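Taking the form predicted alone, here's one chain by itself in structure tokens.
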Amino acid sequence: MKMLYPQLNESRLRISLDGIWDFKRGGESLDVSLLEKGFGGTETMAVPASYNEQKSDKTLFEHYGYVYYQRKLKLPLKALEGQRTVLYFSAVTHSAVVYFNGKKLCEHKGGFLPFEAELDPSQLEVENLLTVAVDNRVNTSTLPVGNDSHAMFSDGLPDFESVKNTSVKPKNYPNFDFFNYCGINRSVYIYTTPKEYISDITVFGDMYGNITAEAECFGGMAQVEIYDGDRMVLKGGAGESLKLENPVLWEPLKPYLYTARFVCGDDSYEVPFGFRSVEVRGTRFLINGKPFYFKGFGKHEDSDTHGRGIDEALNVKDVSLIKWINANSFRTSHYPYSEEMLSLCDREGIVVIAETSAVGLNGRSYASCREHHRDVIKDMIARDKNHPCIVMWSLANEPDTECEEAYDYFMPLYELAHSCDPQNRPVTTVVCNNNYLKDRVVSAMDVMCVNRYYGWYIFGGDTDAAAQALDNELKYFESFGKPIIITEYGADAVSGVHSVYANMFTEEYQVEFYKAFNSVLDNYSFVAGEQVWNFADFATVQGLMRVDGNKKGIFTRERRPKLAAHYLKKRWSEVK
């Protein structure tokens, strides 16, 4: 679905609906009466943010099924007269049903991309009621993927009477290793446009100064003006051939942004953009014709209290730490990040691999996820196509790529991503199969992206064996003649736990782990990058392998550096 992020300018009004909403917990069935009639006086909940940790209540933290958000809206009806009025949700996790003044407005599946709906002027009142039902359940048809609860308890458990006769409360069983934070996680707006309006924009420039500037307009034709700061440098019709001589390029960590201003009738919209080119040539990844080496992280939108909710102050802090440690990139593991974060990376020069929410795919979910997966790819690229910080699309994280269906599943998605992207950026799928000889997907991608944990899940505690195993694998992948990025590798380190023997879970072992891995990566010229797992400790579901979350962070969840941060800061100052 094509849409533009709500913008406040001379032709558009934007009203934020962020704040404290009324909140009510539900069950596994949708209660339409709450949507039609509303409710009140139950609980309060902040928007935007995940609901799980806003209350000191374990039942809400582990809630399964629907919750309901509600707020009353007083609208400036005179200001809205003659305008197209739209309700916009930046992200509701994982699915939403929206009612406005007791009537169904829209519904949406997919928790990390926006959706919107026009409001009927005849239904607008001075005081209005907006109600949203949010479902947090994951299963084999959702992205990210959830496990079937029956399968979880029918396979692998002892055949004891005490087990067979025990009832288990309904809950999510994620097939992914991060906590299932849910709710209205990003901002909500009402915005207006004139009746003749701009519905979509494509704008980017290459390293030679050629500009693609196109607009879809409802009811007219668009003109475009290109600005360098406050100075207009080009003007023409949207869709015409435009070229700027000697542009300042958008470079990693040295960004430079121009602004494209589109005008259609009484409507206008501005988009920052950069001049830069991306190409895979042989075993090299090139940005603006120069080899680029990815130094950085897998990451999560994750913090205390906010959960997966947007936190712009934390985004600024994270980008600052990325620069402090001499990194240059991250992957949006394992879902599309907020538009605000991508815009910040445009401004700061951080290179991004943008990933869909297809994490946990396996043979059981391929058939049931296919169409939804296609929609997520199309919607992600439609939303994010103009960001110069994005240099590659990732279709999925760690799917089962050994099964027979894998190639036939992913290659149409690979072609789809290329066809959707006007810049035709490289496309990858991030894999993590233990038997890489049986992988059916990674070598077919533009860039091979591999997650590896030798020295942790395999050969735990033995960094010499880890280095040997990685070396053997890289020798195999070298034969494909494509660049490879190690998109995840890491070891848990509990902050403050130390040992002279560098045992597992100590900060010292995490450093030795990275030293062993990196000593092998440095021997292969087709290695195009290293993105360690993870930027910061993050929350997960309870389990024997996770003590209060995943501790593979280079920084703690509070963003305090571990020993490995200082090691990587030095390494990345030297590796170009």
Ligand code: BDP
The other form holds:
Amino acid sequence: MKMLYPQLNESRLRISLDGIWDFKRGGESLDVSLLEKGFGGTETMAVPASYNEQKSDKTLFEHYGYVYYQRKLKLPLKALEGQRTVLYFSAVTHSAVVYFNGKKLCEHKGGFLPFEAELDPSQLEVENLLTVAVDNRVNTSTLPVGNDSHAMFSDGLPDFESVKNTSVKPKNYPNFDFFNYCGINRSVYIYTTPKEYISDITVFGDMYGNITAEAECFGGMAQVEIYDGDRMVLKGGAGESLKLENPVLWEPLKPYLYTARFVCGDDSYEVPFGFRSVEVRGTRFLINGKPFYFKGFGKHEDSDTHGRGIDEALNVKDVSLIKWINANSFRTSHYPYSEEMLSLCDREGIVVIAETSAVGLNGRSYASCREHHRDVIKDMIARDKNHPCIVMWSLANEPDTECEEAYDYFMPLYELAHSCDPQNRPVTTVVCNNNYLKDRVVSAMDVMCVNRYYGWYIFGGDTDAAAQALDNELKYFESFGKPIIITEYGADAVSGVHSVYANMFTEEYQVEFYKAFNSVLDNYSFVAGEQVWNFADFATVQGLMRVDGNKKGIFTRERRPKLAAHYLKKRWSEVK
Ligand code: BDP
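Please give the other form, namely the form predicted in complex with the named molecule, since only the form predicted alone has been shown so far.
The next block holds the full complex; its first chain is the one shown before.
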């Protein structure tokens, strides 16, 4: 779906619908009457944010199935007259059915990308009712992927079925390691455009000053003006070839942005953009012709109370910590992050690997996810194609790439991503197979991205064995003549737990783990980056392997540094 982020400017109005909405818990089947008629006796719920932790209520925390949101809204009908009026959801997790004044407006599958629908002027009243049903269920056809049940420990238990049928409440079994925070996670807007309007924009510059500036414009031809600050430096028809002599480049940690202003009839829209080129040449990842070494993190959109809801102050804080620790990049593990975060990274010069929500894929989900996976790739690239901060697309995290179907599943997606991206950025799939010799996908990607947990899940507590295992694996991957990025490696450290023996779960072990890994990475010139797992501690499902969440953060969930933060800060001030 092509759409532009709602913008307030001289041609467009933008009305925020964020705030406290009415809320009602539902069950496993959709109750259309609640959407048509609205509902009374309601709970309150903040939008945007996940609903799970907004109340001190375990049943909501663990809710399974539908919930309903509603709000009344008064509209300035005079101001909307003659305009196109659009309702825009930045992200509803994982799927939404939307009604406006009792009639179905749209529905959407996928919890991390925007969707919108035009409001029919004849349907607009002064006082309107907006209702939204949100489903949080994950299964083998959703991304991220869910399982049907937990097989673990049930095998062989004689009365398992009877316990299951009597006492086990229906719940999600995520095939991914982050808490399934759901709800209206990002902002909701009503915006207007003139009847003749710009529906899509492509704009970017390369390191030589060439500009691609195109606009889809209903009912006319668009013009484009390029600004350096307040000064217009170029002007032309959208789609014409434009070139700026000696542009200031967008560089990692030294960003510089120009603005492209598009005009079509009465409509206009501005996009900040940068001049930068990305290329994979041999074993190097080049940004603006220079080798770039990724230093940074896999992250999550995760925080107390907000859950996975957008938190702009936290985003600013995280970027400042990324700079404090001398890192330069992160991956949007394991789903597309908010557009606000990407715009922030454009401004701050943080390099981003943008990932789809395809996490937890296995042989079974390959058949049922393919079409949805294609949609997510297309929609993510349509939304994010202009951002200079994004230098690579990741199709998935840790799919089963040993199984027979894997190559035939991923290669068309790899081609699709390339064909959708006007900047033709490199494309990768992040893998983590126990037997790397059997991987059918990673060496076919532009950059090999590998997650590795030697010293934790394999050879836990033994950093010498971990180093040797990593060394063996890197020797194997070196033969492909492509760059490799270690996109995840990490050890849980419970903040405040210390030991002179550097045992697992202590802050000391986390440091020893990173020292051992890094000493091996430093020996291989085809290693193009290290992104540690994870930036901060984060919430997960309950389970034997998790002590109140995943503790592999370099920072705690509150963003306080662990010992390893000081070690990495020093290393990253020295390395490459
Ligand atoms: C990796 C996954 C990541 C997990 C991590 C871990 O990609 O989502 O959180 O393992 O176990 O395999 O900490």
